[in-house]
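One chain comes next, on its own, written out as structure tokens in the form predicted on its own.
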Amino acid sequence: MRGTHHVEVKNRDAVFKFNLFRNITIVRGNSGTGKTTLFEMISDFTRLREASGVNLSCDKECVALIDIDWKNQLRYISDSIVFIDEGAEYIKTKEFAKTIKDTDNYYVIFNRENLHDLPYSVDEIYEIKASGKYHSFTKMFQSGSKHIYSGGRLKCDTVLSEDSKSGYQFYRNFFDGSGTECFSSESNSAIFKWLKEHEDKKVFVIADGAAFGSEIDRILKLRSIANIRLCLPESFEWLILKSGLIKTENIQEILKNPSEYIESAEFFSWENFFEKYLIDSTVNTPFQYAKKEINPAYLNDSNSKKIMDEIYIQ
């Protein structure tokens, strides 16, 4: 499945509107805030259709993941929207992210934990907003057009980078001689551990928002937050691509609108897609990216500049 879908889902006493936008959408929120409501009524219409007295509109199937037996359920759940309650223990494990990373499914996950084993994107993370009996998604954390959580000013001394291999390679040569200390942490899971060891340091992280979601949370409770600031785009391959050192025919527009062009049975995480269109569009051209080591050609101050010119660091 691919594309931006609407749902709309009412019965006489609520009515809930929201747009998807990627594979994997968690939706938030403390009791009374109207998940379970939701979900009954979509389960409700999921067994019952039009004798429930729900009425769901969307241009996709929408089903409640409501067996015992989940995974058989799966198996006959294809090009849909598939809904699940918090109270699903199966959603914690390697076992259920395994089984939902080649489906065509979109997945919404009412959940108030962090999902470790998911890539989802700090930007789809809703909570639940109520006029009268009328419900929609808010997004809790807002990237703003520079990708900068936990912002104001600070003059960093670190860079943190999740990316060790060309991402990194990239951020150690743009700050070399600088005075600004540029360091990896390996993985978006390691980052927390990290500014841990080093509540000492005025940090700059830059990781990949795609599948920061799960991690969001811990790190902006961190006691040394006011050390912090936080850079999360889709990943390093989107800032090269979103730079315009790589002309291709589409990009702007899969800028644009993303969810027009990612299949989710092939992509389970948007930094996947952007990592692969960069390597596609640029073999044999003098930008050829490879993830391992850096091409020299983004090293130049002139090409650097421009990429770095996606971030803001104060």
Second form
Amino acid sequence: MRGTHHVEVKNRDAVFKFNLFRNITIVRGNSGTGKTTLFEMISDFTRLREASGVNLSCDKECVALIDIDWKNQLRYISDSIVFIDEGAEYIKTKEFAKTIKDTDNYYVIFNRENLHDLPYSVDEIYEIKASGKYHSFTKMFQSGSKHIYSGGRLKCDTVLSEDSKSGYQFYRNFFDGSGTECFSSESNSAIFKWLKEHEDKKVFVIADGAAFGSEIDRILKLRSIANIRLCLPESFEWLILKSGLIKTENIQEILKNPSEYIESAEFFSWENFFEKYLIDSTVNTPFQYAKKEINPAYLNDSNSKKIMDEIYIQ
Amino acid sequence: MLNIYFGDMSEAIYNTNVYFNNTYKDSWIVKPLSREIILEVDQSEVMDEKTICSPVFGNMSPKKLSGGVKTLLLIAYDRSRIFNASTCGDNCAHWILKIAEGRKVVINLRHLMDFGKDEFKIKVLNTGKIVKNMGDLVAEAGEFV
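Next, report the structure of the form predicted together with its partner chain; the form predicted on its own has already been given.
After this comes the whole thing, all chains and molecules, with the earlier chain placed first.
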């Protein structure tokens, strides 16, 4: 599935209206806001369709995952929006992640846990806001300019990159000679531990927002958060594409509206799409991109500034 | 004092919604603490043991209470089990601390619930350490969630 999908669910008591942009959407937030009500309405509709009395409007089939044998139920669901309630313990398992990776559905998961095996975006974590019987989704984490989620005005002495290969090599080169030390955490889940062990440093953290959903909550709650500038662009490859260095026929359209171009069955996370797109677009060109080692063409002053301009003020 | 085990805990009741629906006692609903919790978290009023008046649903069964309220009532009144309190939002945190005033309460958390800016006393069972504020709690428990 690809694209943005609008969902409206109504019964006599409540109306829910929201849009879904990617394959995984997380809904959490305070108790008593209507998460269970929404799930139960979708469940009723799944069992009884229009005879449930629930009015559901969407250009895709909406289904609640209610079978104890979830794997079997998923086998028969395709090109649909699948809703999963917070009582589903299996969503933390590697088996669940592996199973949904190969499907062409979108998933709406009601859960407060950090689901480390699922690559969900920081921009697709919502809470439900209600005004009377009307309910909508509101983003839980909002970025300021330059994709900064915390510490926008902080003067940093250290850069911490999630990436250990081309992205890290690029940042190390960019900050070389500036007095700013550059480190790699080697994974997004290791960033928390690294920051906890270096509370005295003023750290510019750069990680892939496309898959940082399971990490952002605990990072923002660190007691050293005042010493952290958290910067979460989609991915390093997305930054390169956004810089304008790579010219392709449809790059501007793709960057403007990625949902319309990224097939969920093919790409578990948007970062996977942008990586493949960049590699494919630069084959046999001066900007030929490889994940494991940065092409020197990206490292000269002019090009590296163009790339950093999206996330960094000189 | 509040005792929390962070991360996966096989003996904890994970789906508190189902467990509550099948085990709660009518008498729990009309206790003063329950009335306060239901009013604050769900903005609903307890009419009697079997009836809650909700601004959204009108008169309803206690089985229609939010997942967070159900979990709070289980923590308050069912001392035979440990419950997954990650079914509670942050608006339930101060109620959990209140329930744990004066007695030992053990819960399971699979996320970092925000217990607010005030000082508290929580034992992190994974390490045995007692923490007194959110900064210390996150430092002690963050790696388990």
